[in-house]
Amino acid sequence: MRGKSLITAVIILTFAALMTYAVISLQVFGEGTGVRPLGEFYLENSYFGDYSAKSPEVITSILWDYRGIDTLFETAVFFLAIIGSLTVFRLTKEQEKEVKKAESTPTELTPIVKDVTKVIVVMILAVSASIALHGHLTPGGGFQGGSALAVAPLLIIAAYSKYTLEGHGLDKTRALILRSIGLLGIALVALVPLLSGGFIMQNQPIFPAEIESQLIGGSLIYYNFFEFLAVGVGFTAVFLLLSIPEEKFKKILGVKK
């Protein structure tokens, strides 16, 4: 065991002594910390410009405007991790409503931690909305908004259980459905350029920049909303499906053991 542990180190330190003498070597960082041609092109046309994402973010511009495309396969990559997840747990209506009752009264913590949960998921339901909504405008997005939401329904079923949240409305399914109002969004809002003469996922001048003398960055703040949506109840459904009891589990499977 030594000495694989020893042959796996001498491998480590080879690569990386490799990489760094390469990336060295190829000056792939290059020279100084003057802005590449390409970042300045970003810089420059992500707010100004008629046919800018007209948006002071410039990586929300990258991620959904400049290079949407690509975003939107990661989503799709995304979605389809969910639904492997999903087809792994995959159970009958009958299964679906026996997952749903607590067989015994279930395990919660105490009142303190309960009364601190709640104010937590409070502030982690503003938080997740604005890091989505205002994607455009500050660091943030969609993407990140929707996994700090997905936090909220974690923290609830660790505090109370998985039956609170499913008593209050919040289940698989329909976390399913507003995941997939979330997608269905994001592919109208990528399709919609299409009926005015423009191109898939085309943001200006398609869509307006600004709302209300409010900046909205065209499509940009569509994308962060529907996406926030989708990944946030995309991962609630898992987590519901992962806090089913192990016992009920093997129940339902007719495992003896």
Second form
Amino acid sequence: MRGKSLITAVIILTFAALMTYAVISLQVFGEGTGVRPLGEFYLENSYFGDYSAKSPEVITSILWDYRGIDTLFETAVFFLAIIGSLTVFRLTKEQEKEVKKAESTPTELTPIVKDVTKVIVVMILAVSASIALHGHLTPGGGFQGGSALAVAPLLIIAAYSKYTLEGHGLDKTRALILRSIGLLGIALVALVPLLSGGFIMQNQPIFPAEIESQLIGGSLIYYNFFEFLAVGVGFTAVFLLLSIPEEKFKKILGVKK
Amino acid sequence: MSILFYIGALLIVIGALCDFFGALGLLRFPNFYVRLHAATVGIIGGAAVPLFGVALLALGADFLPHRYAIAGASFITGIIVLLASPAGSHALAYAAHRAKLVEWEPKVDHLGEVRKSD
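Return the structure block for the form predicted together with its partner chain; the form predicted on its own was the one displayed.
Next comes the full complex, and the chain you just saw is listed first.
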């Protein structure tokens, strides 16, 4: 036991020493603290320059404008993952009904947890919307906002039950429809500039940079909003599937104990 | 420096102490429930209290840009932590008790005594 910890400590210390040596003497992270030419281009152009995305948030500009196609395909990877998990859990109509039927008394947590959850869920909705819709002004954006949004149904599932969520109208089908609307929105916002002679995923030609002197950063706010919607409800659909009780699945699959 | 600075700094120091004792308790306490108690001391005393301290510090610092925004955000975050953390540890303790996952040897059991005498 002692020898093992000693070996671990030696390995960690050696690694730390090597990294320090590399950073100090080999200058693996470039020279000095200056901004490199590419970074300088983005910093100068994201808000002020000729190739402006009209957003002071450089990262959002890079993500959804300068390297938009890249982000589009990253988003596609995420949605393929969601589709994959939906396929694993696919059920016939009768099985869907069986899964949706509530048990006689679904297990819920205590009133303390439930009441706090009510307050927190409202806060999460507000904060996630703020993260997503301020994505072109402050750090954050569609994906981050959507991930924060997905925590709200997760909390409801934990404190109340999956059946409560479905009883209030957010079931798997609705989540999938909302997610498709989000995807469609992203595709439309990407393709619309083609109509007026622009390029695919171009920011400025038809989307206004400001509405009534409020900076909205051209197409960035639309991308952020639709990504917010799609990611949030995509996660919710998966959470709903994961929270199906194990007994029901065993019954459906015909597993004997 | 104003009085707000001293109160805020004091709250942050209290927070650091609470964090330290919370971590110590988490490592040294004998079973799940008291360890959960130590963890909650670390969250309430070590996160909520310093956040209120930061809010007071920001209010007292005249040179700071956006000091009202910083103070407001810290205060709201403190309130959220104050609200969510006890509910979270309550849910954990409740779940552990319901599932009978934790060996439970009470030294003092007032609830059991009351139940027995009824």
